[in-house]
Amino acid sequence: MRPNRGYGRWTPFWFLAPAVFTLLAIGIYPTLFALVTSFRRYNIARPREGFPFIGFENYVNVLNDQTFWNTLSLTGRFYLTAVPIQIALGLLIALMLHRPGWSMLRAVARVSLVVPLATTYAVVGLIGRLVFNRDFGVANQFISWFGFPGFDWLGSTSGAFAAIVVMDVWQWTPFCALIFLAGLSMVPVDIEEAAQLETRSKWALLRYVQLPYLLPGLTAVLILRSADVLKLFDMVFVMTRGGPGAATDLVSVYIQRVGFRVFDMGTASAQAILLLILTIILSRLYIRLLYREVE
């Protein structure tokens, strides 16, 4: 005799089944389909060749493809450039928002942080194209105020990379700021006040009192941003299409091109599966580190 929980054995199933089966059908089935495709020669631009099974050939090709590794390393470089800036600026903004005084101004700043987060990523790319235009972009006007000559941002390797970093920093710094602000407001008020009586050093306060409350947020930022950067497509695609050359060819932009410009679905599927494996490792890490208390 089972303990009486007040509901039938199958009740949870009926509540869960629709969501689980839907997600399985639209998530797992296509993933299996991609897995099968990744073992085939599958170029839909050349249907006469058929779609024969070729074992691990696609994977061997992808792993020997210098461009694939370059796009992955560029994605890594993008992460290592943009995320530290976002963390530093985000922390600075959070500290300013946490500090007492100017409550009206703080309220406006806090609300305005939401705007970049909601802006359609594709439109962020469009704004970036306008702002960083060589001839009439406002970015060149800004740097001219500091005595720098105009610069062809989107036409040069380092300029285009810098431009997509700037747009990403604009869009995601508020995210870091809001997470850190939430962390700062977790510090018990009496502890913070006691510490302020002990020391006048803002640094000591941050290091010894506030930092422990900021660390969970920092972990979240590091992991969530890494998943986002692996996914990053819309803004870069609209702004640079991965160019000039391979200057902004992030991994998602590259796979999209192989799949939908070259139509080499076999190779693109193998790349996508490798990306999926990377994502699964990341999300395991993410769950292990972030949802510790639940497990």
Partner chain sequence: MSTPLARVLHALGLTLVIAFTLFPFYWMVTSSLKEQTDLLASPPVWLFTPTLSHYADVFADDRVLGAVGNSLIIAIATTIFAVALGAPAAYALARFEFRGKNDLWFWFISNRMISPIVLALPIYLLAIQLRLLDTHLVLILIYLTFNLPIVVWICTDQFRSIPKELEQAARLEGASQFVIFRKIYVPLGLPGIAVSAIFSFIFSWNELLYALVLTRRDVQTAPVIATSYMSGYELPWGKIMATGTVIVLPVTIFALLVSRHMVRGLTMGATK
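For comparison with the form predicted together with the partner chain, provide the form predicted on its own.
Only a single chain is listed, so you will not see partners or other molecules.
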């Protein structure tokens, strides 16, 4: 047999090496650095004090920090407000796109769904500042059509929180819709048609036929959104900088303040590691409760 000169023993290594090296450089190394830093007194504004090892002192300080718990609670409230809306709207859009007919309209809608996903967080924040501007924002123009006076969205606590929720829903609802649409496309056509002959109830069709195929996608949505909300910073910082007061001071904004304004990198690293642990726990919880393989 003629030897294949283009494929050798080290060929798989050279194909995998760039991806592995990149993962180590931008994923593994920063995580390990943060883990090591979390066990040290690491204030870069006081280099003369050195960076001594202090064990779990940073973690104890974080767990006794009421501001950390307040920002984490606010982040949880943001998650419980935005994500259910995104899932409900995403499922509704996916069901509409899954219906037969209107192929051209469905193709245009699918392409349009990608636009918010392709928008960076900082740009979403800039769009949010324009939409909810008190003087010339689209939001005040919209409510004025119904006879309501203009509102200082970004200058009030409830308005600022609602504004970041709306922009997060705008950006991530298409993601949920595309994931659910992929799940619906996995439903066998013959089973779906047989179920439609058995019942005219849309809810029964969704509950007993389509939902099992949506659960893996729903699990992925919850895992990704949990991780994303816990590290959501750019959009909120551009729109409100965590204000007014502490109305939009999510935990990621607080960690940034501790790390890059107080320069207490040890405490900020401990906070980040605790969020990583929380993300892993939530992910395992979602997989255990929701994930089901369709046989």
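Here, rigid core means the biggest group of C-alpha atoms that superpose within 1.5 Å across both forms. Residue numbers count along the first chain shown, from 1. Bear in mind that the values here come from a model prediction, so they are computed numbers and not experimental data.
Relative to the superposed rigid core, Ile28 undergoes a CA displacement of at least 2 Å between these two forms. In the core-superposed comparison between these two forms, Val60 has its Cα shifted by at least 2 Å. If you fit the rigid core between these two forms, you'll see the Cα of Thr37 move by 2 angstroms or more.
Relative to the superposed core, Leu278 has its Cα moved 2.3 Å between these two forms.
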